[in-house]
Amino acid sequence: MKNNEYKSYAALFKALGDETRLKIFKMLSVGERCACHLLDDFAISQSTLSYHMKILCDCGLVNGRRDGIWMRYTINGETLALLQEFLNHIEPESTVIDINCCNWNP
């Protein structure tokens, strides 16, 4: 993996880090959802969730589109199954101790 794939997925990471986000994109994973939607489910002003939205949307992990006054999101399906993969290539390490490491005594 190139030094900027890293910084993609730490930016989706980051995106992700946010209990708020977190939510909202949790939220998204049953289907579309309007912004007047999620503003119902949380205590906070629309332009506090235009914030959220636009980091979401800036990492490519949402997609907005207009619908009249109020914008409707999607999850980037594309971006998920990248940010799975990653997820998927990533196993703990063996249980294997290297008793040379750190004068490792028992």
Contents of the next structure:
Protein chains: 2
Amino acid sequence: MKNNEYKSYAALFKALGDETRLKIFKMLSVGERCACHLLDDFAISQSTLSYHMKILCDCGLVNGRRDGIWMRYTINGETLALLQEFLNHIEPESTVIDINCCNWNP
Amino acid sequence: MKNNEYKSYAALFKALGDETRLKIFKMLSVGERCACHLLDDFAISQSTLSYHMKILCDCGLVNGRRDGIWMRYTINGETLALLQEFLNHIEPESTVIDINCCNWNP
DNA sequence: TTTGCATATCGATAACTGTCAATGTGTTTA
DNA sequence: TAAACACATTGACAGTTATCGATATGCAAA
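With the form predicted on its own done, generate the form predicted together with the DNA in the same format.
What follows is the entire complex, opening with the chain shown before.
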């Protein structure tokens, strides 16, 4: 994994690191949803919702499409798969000791 | 999933939403590592590393143990598994249309 | 083409974040 | 016990973030 790719993955985690956005993302997992209905589910203003949707879309986790006067949002499965893969590839080897650490003497 | 659990999961995502912390977490996946060696790998001050380790430990993603004058860190596999499970359970149903949305007329 | 609706953008603002240097705390060794 | 070392905490500060109200933009129906 190239070094600067961490920045991209960090952006994905950060996007989901806000409670409101995480709930929105989870809601989208059951299917396409329009902004007006998302707005009904949260005690936030319309401009704030738009701000959060922009963050989710900009990082690639969510796709938005215009349908007349409405915006309809869906999860971008490819980006989600990338993130799942990244996380699933982390397997903690808790038994491995850092034998090179400082003056480690077993 | 209870409503307030989103706050906990958001905290986990947020913890990994910083490039430095994400790299640290990935490094720990190969085994236990002490703070002094982590410090060598980043161009940050000792106090900043301590700040990041506190965030990773507080949310439960990382365990720290004192070993003499050193702190040795490992990934908390249980919390990681929870996060993996959360993310893996999100399966985008892109074909599902929000038929209840506004005045949808197919 | 004017009006009305849904959404995006802008400007302001309070709160939070990441960073450092300085200092405090806990542990080991001389 | 004193000194040295590793790490944590504190205070300060610049940058970022989440939020809102107001305004702009884009679309559709009248």
